[in-house]
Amino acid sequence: MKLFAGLGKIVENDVPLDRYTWMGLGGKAPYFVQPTTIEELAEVARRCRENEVPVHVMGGGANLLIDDAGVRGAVVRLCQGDFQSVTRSDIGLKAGAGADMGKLVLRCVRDGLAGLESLTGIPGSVGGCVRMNAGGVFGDIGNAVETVDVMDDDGRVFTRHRDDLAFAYRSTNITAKYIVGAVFRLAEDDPHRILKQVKQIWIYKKNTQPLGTRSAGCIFKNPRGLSAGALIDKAGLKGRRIGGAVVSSKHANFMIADTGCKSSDVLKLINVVRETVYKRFEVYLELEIEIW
């Protein structure tokens, strides 16, 4: 019996992953699975566990670099069907793991709900943003999270509540492989005031970040009390290129994938930046992006 027998509508074989990442890089996945319901995801999770198939969970593909050789096992992408849903709740909004963060911010503006403005300009999906506590100088998503629904490898769904969640700099204490949705506690406010703040944040990011390019956002975490971008800049690495990968001249903590870029180019450039910054400042830069 085939691993995903009966699930042909949501499973593809040997799928190139570059089309699903913001950098546009990466090899193939033997199994590419896009469930549309909790029940389908639960069945996929159980089968992968029972057959010892490695699983990589993908959302919007924004904070991700995938090897040129691809990955082993199954890539489960939660960006279809129920996982894209966004509905009002008694305290704010309930969103599926695959809901687009940019669209969610605009939904908040439309509904006059304040609390997620800080996520303006941050790409990706709700699930990925929650797992890494995405954010920036204006705040982090964890400030608004009330509950998170997660699924274990047996397909069982649990709700993690605010008092059981710990949000730190670009991390959480969520260890479950699958985040399926979250509820955000938001405050009713004037839509015009919210829109004004969203516009201000967007203009700031447009002026300081290489938006609209093939990048994965910030490559490195900021060391405590320091700026990774400033360190890279001071090390004279803006514009440094290896193959098709180049350190952004606009924001040094971004790497751009130019024409002909390969994941191996980005990996080599990451190593050069790390080594150079360490030699100059004795600071080791930790990755913010995820590498498969």
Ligand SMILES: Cc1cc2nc3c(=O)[nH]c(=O)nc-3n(C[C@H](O)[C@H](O)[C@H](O)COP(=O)(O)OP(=O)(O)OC[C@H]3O[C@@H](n4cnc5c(N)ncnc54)[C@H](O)[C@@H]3O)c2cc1C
Given for the second form:
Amino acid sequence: MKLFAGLGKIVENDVPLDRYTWMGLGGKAPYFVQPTTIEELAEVARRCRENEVPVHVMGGGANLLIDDAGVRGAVVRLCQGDFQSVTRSDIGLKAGAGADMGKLVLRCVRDGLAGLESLTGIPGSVGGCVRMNAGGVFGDIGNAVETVDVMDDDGRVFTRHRDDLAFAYRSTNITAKYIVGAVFRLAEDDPHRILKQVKQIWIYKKNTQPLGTRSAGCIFKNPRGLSAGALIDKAGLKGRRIGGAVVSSKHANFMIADTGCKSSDVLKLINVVRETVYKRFEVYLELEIEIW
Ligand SMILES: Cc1cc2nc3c(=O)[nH]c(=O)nc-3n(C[C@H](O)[C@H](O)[C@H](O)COP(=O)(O)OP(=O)(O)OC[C@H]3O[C@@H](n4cnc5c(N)ncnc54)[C@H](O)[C@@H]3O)c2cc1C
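Having displayed the form predicted on its own, please output the structure of the form predicted in complex with this ligand.
Next comes the full complex, this chain leading.
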């Protein structure tokens, strides 16, 4: 493997991606790279750029639908080694891009640090959550971000500060390819109070979302002032099935991948939902999930 010569420890070939996504779907990646240090990532970034290999950066795979045919180029998954680290900083917590969001919320409870409760029940990695400005009715991750460390295609690392970062609905102004870590500004608080809040949000999610099923969370963004789920529900699409893909009966903006589901089933169902909602309400639903 000339392209990644000397990096055999972190590079695998023809890896099925279904096992790395919450939907459990997707074909293979010719190169599947899991760097464990900044230096390894910098080397991978440089080699991919020099050899014009397209790169897909993956975190927890909770917001992805990957084509049955797989992807071209390299999938770089930042969830190993140093990227999982979480340490205290003078203003809160410093987390690597690969730190698990659920574990980070629990760490905040344990350490009595308030500010990330709104991320309760949102699966994924710190990098993916920052990239998506993950959140919802209880708040978004951007509210707590103080700095973000990013890496460009040349392997150079930069720190972006709160005053030049913009977080909007499921988006940010971060354009660098790789998010390698973030510092969160958190407030010292009573762990019992934080835990109470986390439990309340968890119960809300459990009651309103089909947790424990294979999904990618909300498929569509909420159109301004409207709820995508409510529109899909009003269009009578709850329970609509194509192959193994089903519109959840619990939350109409979730699609569940049942046994035997293929990505192509989900793609067809997305089109049916979009067309039906458009015909009924003249609202075009934009995707929240990312399709590779
Ligand atoms: C059951 C369920 C419930 C959910 N509920 C919510 C919710 O309430 N609110 C919400 O906002 N989302 C929700 N989601 C979606 C998902 O949890 C978020 O979008 C989350 O931010 C995805 O993080 P990830 O690490 O899995 O990213 P991935 O799915 O791996 O990637 C998502 C995007 O981020 C990019 N990315 C990932 N890591 C990095 C990195 N280190 N550097 C640069 N780019 C990167 C990817 O290239 C891709 O563009 C839910 C998903 C599920 C399955």
